[in-house]
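Next up: just one chain, as C-alpha cells, the form predicted on its own.
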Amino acid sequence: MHIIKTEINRRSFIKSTALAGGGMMLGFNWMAAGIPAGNTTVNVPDEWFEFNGFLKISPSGQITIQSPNPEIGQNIKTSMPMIVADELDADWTRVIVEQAPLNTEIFKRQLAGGSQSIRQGWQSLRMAGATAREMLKSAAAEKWNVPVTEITTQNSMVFHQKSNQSADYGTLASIAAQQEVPTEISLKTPSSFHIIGTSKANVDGRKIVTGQPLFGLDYQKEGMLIAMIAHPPAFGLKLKSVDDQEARKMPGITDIFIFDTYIPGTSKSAFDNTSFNQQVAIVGRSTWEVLQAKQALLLEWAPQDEIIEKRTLFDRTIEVITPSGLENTSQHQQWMDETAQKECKVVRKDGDPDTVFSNAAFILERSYEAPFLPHNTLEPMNFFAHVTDEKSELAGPIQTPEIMEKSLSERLGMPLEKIDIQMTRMGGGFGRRLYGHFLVEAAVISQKVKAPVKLIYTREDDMTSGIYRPMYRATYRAAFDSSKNLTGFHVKAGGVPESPLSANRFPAGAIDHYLAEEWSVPSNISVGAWRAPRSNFIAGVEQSFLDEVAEYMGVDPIEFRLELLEKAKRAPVGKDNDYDPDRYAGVLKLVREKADWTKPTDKETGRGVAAYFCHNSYVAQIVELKMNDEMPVVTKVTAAVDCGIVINKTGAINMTEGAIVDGIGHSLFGRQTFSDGSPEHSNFNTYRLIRHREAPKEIQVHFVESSLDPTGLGEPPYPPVIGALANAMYNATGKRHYNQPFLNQPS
C-alpha cells in the first residue's frame, strides 16, 4: 500500500448518523450486483450510516455506493462503484449501486465525455473507499481496545487476529460513522485487488432486459404534458411566420408558440451549441396528439443572416461566426479543393521536409474523405422539466449535467441552489448528449406552460438539427529515395468547419523531416464531438496510408510500424510527441501475436492491421474478412488494448466490442448530405446502418497486463478499425477505397 492525503472535501463526509426511512430509497437501484440470480428485491433497511458522498452502510452490511457520473452504455454505473467497494474491502454481493445527484460539492466532473470518466474520477473513487475502510477499522480498535495498526478488513469483515475478535461491516457502521475522518490513508497496491480487474454483470442489467423504467424516455410525472418542435427544414433558415389554427383546434393540443432557446446576444457555452435557436413548441396531452398537431401547422422560413457570437469553451471565450446561405455538399467539395490549396497553417515541421521532397526519387501521394455524420442514438433527444417561480426540477440523458446546470441558471434567471438536475440512463451518447439545448429547450416551454413537461424529439428533429461529425478530407504525401527508404512525411488535414488533425501523434516523432498542415471551411451546419472526435477519421485514414506505404517499400506492414516505433523510442524527433513508443509497440506486438499474423491466410481472405493512440490510451487491430460479391464478411477483429488497469473485464470487453461493430458500420455505410441546407437523411429508411447479420462473426479482445493507473476506452477501440478493415479489403480485392463510405463509393 501506499500513504496519500485525503484530498475530497471534508463536506463530503458526514459523520453523524443518517436516518433514511424507505421512501427516500424511492428510485434507487436495487439490482444488486451479487444478488442471487431470480432474487429481484432487497429488503430496504431502515436506517443507513453514511460515511461521505459515495457510499452509506446500514446495519444489515448492505452497502449502497453512488455511482457519480451519467451512464451512457460505457458501464460505468459498474465499473465506479467497482473501484470504491474494492479500497473498501467490500463484498461485493452486498453492494447495492445507485445513481448519484448532481453535486458538484461532493462529487468532481460529473460529465460523461472525452472518455475521462474512470481516468479523472480514479483518485477519487478509491479515496472515498479507503477511507471509510480506515474510519471503519478505527470504529473496531475503540470498541476492542486495540490499536488500530493490529486490524485488518476482508470481504466486509473487520479482524483482530491477537485477540480472535471480529464483526462484519454492519456491526461497526454506526460507530465508524461517528469517527473523524482520517487524514492519511493507505491505499492498496493493484496486486491486492480482490474487485478490480474481475468481471462483474452490469448493475442495470435485469432492469434493461426486463424493460423496467431507466431512461428518459420513460419518465412520467402526474400532470405531465408532451412537447415537441419545429424546427427550419434547413441550415441557414430561420422562422418567418407560423399558421398554428387548425393545429390548435387537434384534440389534446393545450398550446402552441414561438420561442428562443437561448436569449440572443447572451454568451453560450461550448456546449450550448444548437442549430436553430428560435423554434416553435407544440404541447399537448400525448405524443400523438402533439404529433398529429406538429405536422398541421403551416410554417414559412426566411434566410438567416451572419450569425456573430461569443462561447465561452472552458477557461478561453471565443468568437463564433456562422456563415449565411444554403450549402449543398458538392458546395463543400469545391470549397475543400480550393481552402486546401491556399489557406494552410503550419502546425509542426520537424527536419527539412521541402528540401527532402524536392529530391525525392518517388513521392507517394493520397487523398481521403469522410462525409458528415450525424450520431443516431437509439434513444432520441427527450427531457423532462417543471419550472415554478420557486424551482426547476428537470429529469433526462445529459452527458454534461454540471455544466448545463449553469447554461439553464443563466437562461432562467435561477440560482443554482434552485435547480435540480437528476440523470436518467441514456440510450447512447457517442457525444451528441454533450450538447444540452434540449435540455434548455424543456425548461423554457414548462415556464411558458406553467407546467411539467417532457420534450421528445422525433427520429426525424434528431437527425436534421445536427449536432454532426465535421466533414474531413487528409492529403498525405510520403518521400522516398532510389532505394525505397522512407525519407519524409507530410500531412496535410482539413474540414469543414474544423480540421481533424492531431500533428504530434505518431508518425511525427518517429521520420527525420516531416510537416503537418491544417486548414479549415467555415459552415453553418452545426457541429460537435463525435465518438473520438478527430480521430474517428484521421486514424483510418493514417493507417490506411501507412500500409501503401509498407507496400511500396516491401516490408511487412506491422514491422514497418514497429520499426518507426523504436527510432521514436531511440532518438526521437522533436519535443511534443504525445504517445509512449514502447505502450504503442506492445499492442501492435500482442495482436500479432493473438491473430497469428505470421500465418498465411488462404487466398479468399483478406487481412489488415490498424493502431492507434487517442484518449490516453492504445489500440491495435487486426481485420480478417473476405468478399461475397462487393459486400465485406468480417470473420474475425483481434484487438489488442492498453488502457493501464482494466476496472471490469467483462464491461471493457463489451467496450471494445461494440466501439469496432460501430466503426466498421460507419465507415461502411454512414454518410449525412446536404441540398441547400436541407439535411437528405431523416430517418433509417435511407440512412444505412449495419445490420445484425453484417457484423463480425468473432471478435477476440485482449488487454496488455498493466499496473498504471487506468485511462479511456469508450472512444479509444473505435478509430483503428476503419483503417484495419480498409487494409483488410485491399488485400482481399487489390483495390483501396479512399472515401467513406467505402460502399457505393468512388475508390
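The term rigid core refers to the maximal set of C-alpha atoms that superpose within 1.5 Å between the two forms. Positions refer to the first chain, counted from 1. The structure displayed is predicted, hence computed values, not measured ones. What changes on going to the form predicted in complex with the partner chain:
Once the rigid core is used as the reference frame, the Cα position of Thr183 differs between the two forms by 2 Å or more. Once the cores line up, the CA of Glu150 ends up 2 angstroms or more apart between the two forms.
A displacement of less than 2 angstroms separates the C-alpha positions of Pro696 between the two forms, with the rigid core held in common.
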Second form
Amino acid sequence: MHIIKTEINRRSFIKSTALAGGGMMLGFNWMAAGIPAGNTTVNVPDEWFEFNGFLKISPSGQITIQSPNPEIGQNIKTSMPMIVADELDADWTRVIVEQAPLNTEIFKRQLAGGSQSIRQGWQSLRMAGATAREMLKSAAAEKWNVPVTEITTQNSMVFHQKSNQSADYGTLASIAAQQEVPTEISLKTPSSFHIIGTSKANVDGRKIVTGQPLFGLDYQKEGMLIAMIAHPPAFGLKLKSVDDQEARKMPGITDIFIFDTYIPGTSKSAFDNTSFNQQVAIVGRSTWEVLQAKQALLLEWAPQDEIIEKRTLFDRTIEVITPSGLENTSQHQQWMDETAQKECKVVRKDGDPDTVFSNAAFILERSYEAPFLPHNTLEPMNFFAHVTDEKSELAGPIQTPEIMEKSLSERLGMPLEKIDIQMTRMGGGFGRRLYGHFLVEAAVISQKVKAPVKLIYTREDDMTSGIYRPMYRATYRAAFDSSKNLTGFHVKAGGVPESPLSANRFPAGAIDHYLAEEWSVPSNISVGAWRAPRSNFIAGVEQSFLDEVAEYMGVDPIEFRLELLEKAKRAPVGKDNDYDPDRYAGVLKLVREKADWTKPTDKETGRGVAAYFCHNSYVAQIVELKMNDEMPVVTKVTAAVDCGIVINKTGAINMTEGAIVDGIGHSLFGRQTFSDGSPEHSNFNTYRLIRHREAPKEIQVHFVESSLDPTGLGEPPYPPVIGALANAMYNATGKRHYNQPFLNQPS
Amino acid sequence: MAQISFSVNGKKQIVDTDPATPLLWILRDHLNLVGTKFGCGVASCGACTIHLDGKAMRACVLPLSAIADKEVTTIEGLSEDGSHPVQQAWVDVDVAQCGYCQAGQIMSATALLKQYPNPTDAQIERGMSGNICRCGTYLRIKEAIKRASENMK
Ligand code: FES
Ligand code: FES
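Given the form predicted on its own, state the structure of the form predicted in complex with the partner chain.
After this comes the whole thing, all chains and molecules, with the earlier chain placed first.
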C-alpha cells in the first residue's frame, strides 16, 4: 500500500465543499500528489495548493471529474475516469469527464503535449478518488453509527456486513461533504486495481459515429459569420496591397480588411509563433461565399525584412531572428552541406574520441536527411470568437488555452478575467495546436466586425502557413579497431532551423569514446513541435546506423544493442545518461520473443528492428515486409512498450498502432518542399499521407508488465518504427535508405 | 441563385443559393448537419463522404446543381442512436482516436458493404483508400468492417 499525504505544513492539497444542490465536491491540484507520507520537509510550490481539478459526486450518484486538459485524441477522457473510478471503488459507468471551461483563477497549466496529461494526473486523480472513498466511508459510519473500519466499498456502494446495511454513494455524498478531509490516505497497490489495466471503449465513441457536433469546426452560435484569411504565398513575403473591389461585391460578403495578428513589437510567447503576421480577413455569411470572395481578391506581395523579436518560453526569454529572402529546398540542402562541414557546438564528449578516430582501423560514416513536414491534422485550423467591449468568448481546438489567453489579453488589451476560452474536441493535434495564432486571428477579426465569427482555414491555408517539423540532417561515425570492436562513436546533427540532437540518450553511456555535436541554419520557414519532437528524426536514423554497425561487426542487431545496454548498466560512461538500461533492454527482449526473431523468415520477407526511449517511455519494434517493386508491403509490426502501468489497454493499443502507421507513412511519403519561399505541396492531392492499403497488415502490441507510474504513449511509439522500417527494407532489398521520404512520390 | 430541391436523410429540402455550392457546405452551413466533415475540399481525403442515391460520393466537390431531386444520406441519417450495424461495429471495435475522419470512413464502409457484403481484405483496402485517417486507425477500421459484415448477416 502506498500512503500519501493530503496536507503539508497544515495546508491541504484537497478541499471539500458541499454542493448547492446536495452532494460533494473535492478540489485538488493536478501537480500536487506524490509526496510520500512522513516527508514534511519538502518544499512545495505555492501553486500546488491552488485547486485546478474537481471531483463531484451528485445525490444521484453521478461522478464528474473536471479536467483542465484538452482531448486531442489521446483518449484521456476515457482513461482519467478509469483512474478515479478505480481508487474510488466507483461504478465505472457513472464516472464522466467534463472539459472544464478555462478560468485561470482556478485552473493552472492546461497543455496537452509531450504525452504529459496522464503523467501529471495519475497521482492526483488517485488521491482525489481515494480521499472521496474514505470520506464516503466515514459518512456511512456516522449514519449507521458503526466503526469506519468495518465499512467496505464496491461499485459505488458502501457496505456494512455485520448490520447488513448498504447505501449508494449518491445518497451519502451530502454527509460525506461534511466529513474531515483525511490528512493521509492509502492508495491501492497495482495488483488490486480492477479497472486500471482493463479495456474501456472511448467514452465519446457513440457521439463520434453518429456525427455529433464535437469539433471546433462544428461550433455554431446565433448570428455567427464565417471568416477566412489570405496569407502571403511564400515565406519571406508580406502583404503589399489588396484590391478587393470585385470580392466586396460578391454575395454574402460583409467585410474584407487587413489586420495584424499580433501588434508588432509586443511581447510574445513561443506559442505565438506565426509566419505571417499581417493578413487579409474575408468575412461573410457562409463558407462557400467567403471562399469565392477570397479567390477573387487581387493581392500583391513585397519582400519581408528580417525580423528580430523576443519570445518567452515558460520562464525563459529567447531572441528569435527570422531572416529575409525566398528560400528553396535545394538551397536548404546546400546550407546544410556547408554548415555540417564547419566546426560546431560540442554538446557531449566522453573519453578521447579524437585519438580513437585517428587510430581507428576502420571508420563507418553515414549521413541521413529528412524534410520539413506539415502536421496535417485532419481537422484544419479553426476557431470561434466573439469579442465585444465587455468580454471575449472563444471556443475551438487548442492545446495551450492558458498561454493563449494571456496572448489574447495582451493583444485585445482586455483583462484575463474577461476572456473565456472553451476547448472543443480536436480533430488531431500532433503539436500543431500548441501554436494558437489562429485563435488570436479569430478574436481580432471578431473585434473588428463586431460579431461572432468562426475562422476557418482551408486545407491549403493549413498546409502552407508554416509551423512545420524542421528539416534535419545527421552524420554518424563509428570507429573500429582491427578486430572490428566498436571503439568510438560520433554524431553530428543539425537542421533548418533547429538541431534534433539529444546527446545524453543511448548509445551515450555505453561507449567509452563518444562525441555529440550540433549545428543549425537560420531560416524563415517557421517550425514547431511535431509528434515526438526531435526524436521523430534522430531515433530512426540512429537506429538505422546501429543496424549498419552491427552488420559490420557481424553480430545480431538485438544482441549488439543488448551488449551495449549491459555495459551502460554495469559501467556507465559519463554522466546524465537519461535512460534506464534495464527497461531499454526489457522492451528489446520482449519484442525479440514475441516476433520470433531467432527463427529465420521466408525468402521474400525482410525484417528490421529498432528501439528508442523518449517522452519517458521505452518502445522496441520489429517490422516485417515484402517488396512489391519499390513499395514495401508491411506484413507485420510487433511492438513492445514499457510505459509503466497501462491504464486503458484498448486505448493504449490504438495509440501505438496509430503511431506505427503514422511513422511508416511519414517516412515513406511525407515532405514539404519550397520553391522561392513557396510551399510546393498544399493539399492531399499532391501531399501524400499513408492510406488504408499501405498500412501494415498486422500490428501486435505487447506491454511490459509494470508497477511503475504511467508515462505517455502519444509520442514514444512513433520514432523507432522509422528505423525498423528502413532496416527491414535493407534486409529485403540489400539497399539502405538514408534520406526520407524513402519513396520518391507521387502516389 | 437557384432553388433546388432534394432530400436529405428522408426529409425534403429546398435550398436557394448559388448552384455551384458544394453539397458539403449546404449540409454544414445551410442545413446544420455538421457530421459530414471538411478535410481537403478536393476529393482527396474522404472526410466529407455521403451517399447520393445510395452511392458513396465526396460532398466537397458535389455541386448543389448535381443533386436536384436526388436522395442524400449523411452520417446523421444512418441511424440517430448509432444502432446501424456499421456504427455499432465502430463503437464495439473502439476505432476512433481523434474521431474526425470516422463519419466519412463509416459512410464509405457502409457503401462498400452494400457492394461486397463479405469483403476480402483486398476489397476493403481498395474501397477504403480514398479515406485518410491521420491518426492511423486503419487496422481497426478493417476489423470493424469485418465485424459489421458478420453482424449484417
Ligand atoms: S473534404 Fe471532401 S474529400 Fe476531403
Ligand atoms: S481518428 Fe483522427 S483522423 Fe481518423
